[in-house]
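As structure tokens, one chain now follows by itself in the form predicted alone.
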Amino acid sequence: MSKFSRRALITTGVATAAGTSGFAIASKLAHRYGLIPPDAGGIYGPGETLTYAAQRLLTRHSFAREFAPNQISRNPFANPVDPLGEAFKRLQDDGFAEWRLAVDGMVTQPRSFSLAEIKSYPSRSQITHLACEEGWSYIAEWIGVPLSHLLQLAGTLPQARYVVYRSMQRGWGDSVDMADALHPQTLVTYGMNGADLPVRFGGPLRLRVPRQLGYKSVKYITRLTVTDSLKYEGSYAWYAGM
């Protein structure tokens, strides 16, 4: 049986189970194929499991739509953030020369990358749509290095399942599975619309995950931790695929 037909059969089984015998059976099928999200517990857990399993089986290798330059939004909306503090201001005043992005956890060579190092690596640009769960959205060009490249340099271990990323913005951070972490459209971005990434849009470094809603594209990232387990305590659903 081909990989596509096998995936289609599994997905059909998950969806059919959910429709005929309830979410419990669908959850068992998802568990069998290792497609249980970190927020699978609780009252919404079965629904989150079904959503994640079905989308992963059908869209694991899909790409978010990319747009033409003339479709870039003229006035993109930068949602306000709380004051970033004196430490951020000192880094900003120095042109972010001392900014560091640490990569640790399940890697063979923990690394600490400077902004200049990240900019020296092979870059990718994409014009994609950022959609917020609050209803606003815009199209912009994002320039950066694929997250997969930094993970390769750090030597991600084969049993890794997630990448947790943390922000200098207090209380902010999130995580993705390895399917999104290694996807070629997932970028550590340092540029926007042909210029450096503005601070109000997350500069100097922002993770860009175009296959998920905007809250997954966390601003001001300072640390990436590779792990094989995850306890998710976010305010929104862990998987926010579009």
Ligand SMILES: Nc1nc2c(c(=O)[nH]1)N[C@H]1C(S)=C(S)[C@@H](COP(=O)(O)O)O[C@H]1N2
Given for the second form:
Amino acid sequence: MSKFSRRALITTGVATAAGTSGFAIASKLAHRYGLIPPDAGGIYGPGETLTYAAQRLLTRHSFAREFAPNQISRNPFANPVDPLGEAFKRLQDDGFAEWRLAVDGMVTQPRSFSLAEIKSYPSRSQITHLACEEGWSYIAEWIGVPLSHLLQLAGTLPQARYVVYRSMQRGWGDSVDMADALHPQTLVTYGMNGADLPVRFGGPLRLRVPRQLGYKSVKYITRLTVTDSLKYEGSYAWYAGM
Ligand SMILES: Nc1nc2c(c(=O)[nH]1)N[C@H]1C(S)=C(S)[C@@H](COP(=O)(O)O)O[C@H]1N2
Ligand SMILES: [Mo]
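What's the form predicted together with the ligand like, now that we've got the form predicted alone?
The next block holds the full complex; its first chain is the one shown before.
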């Protein structure tokens, strides 16, 4: 069966279940398979559940497209960021030698990694597309360590369902489910197009989640918290799969 008809079939299946007896059956199935997104309670709730459930069933094992080096965008657009503050400046003046990424929550061993430690782990590089919900996008090479590697070092507990990440920039942070957290293309990045990741693109450390829209790729990350529940307070949809 082609990818397209499989998708239509599964989407129709979930939608039909929703149509015949309200959202009861779809919701029951979604619950059973852990396919309820954390923003399911709001006005977009049932729709968000259908999107998330249908996409997840299809994309659990899928990869974001990777491009060839000659497809890298010449002038990638960096979204303007609000001022980063004094604490960031002090770290920057020091070449980010004191930058740390903490990992806590549902792990056997809470840890805190320096930039040098993160760079010492096996790296992965990939050329992917970053798309903003506002319509622009670019292709770049991203270099970093798979998030799964850091989670493994901290020892994620089996009941973990989400990883919440926070930025040094006030108000910025997000979360992904374990399917994306452990996905081999989800990287804690420190390099871009063969060089250090520039500050305007999120340096020294940025989470890249290439299977979702740009806003999930949070810049200046300082903390990862593993959890089994979350209350989503973002203004966009929590699941931003493409
Ligand atoms: N800390 C932080 N992370 C952020 C943002 C931001 O303003 N601050 N903007 C987000 C949004 S909306 C998008 S589309 C991408 C933009 O990435 P770019 O600047 O590399 O183009 O970063 C995301 N990560
Ligand atoms: Mo964006």
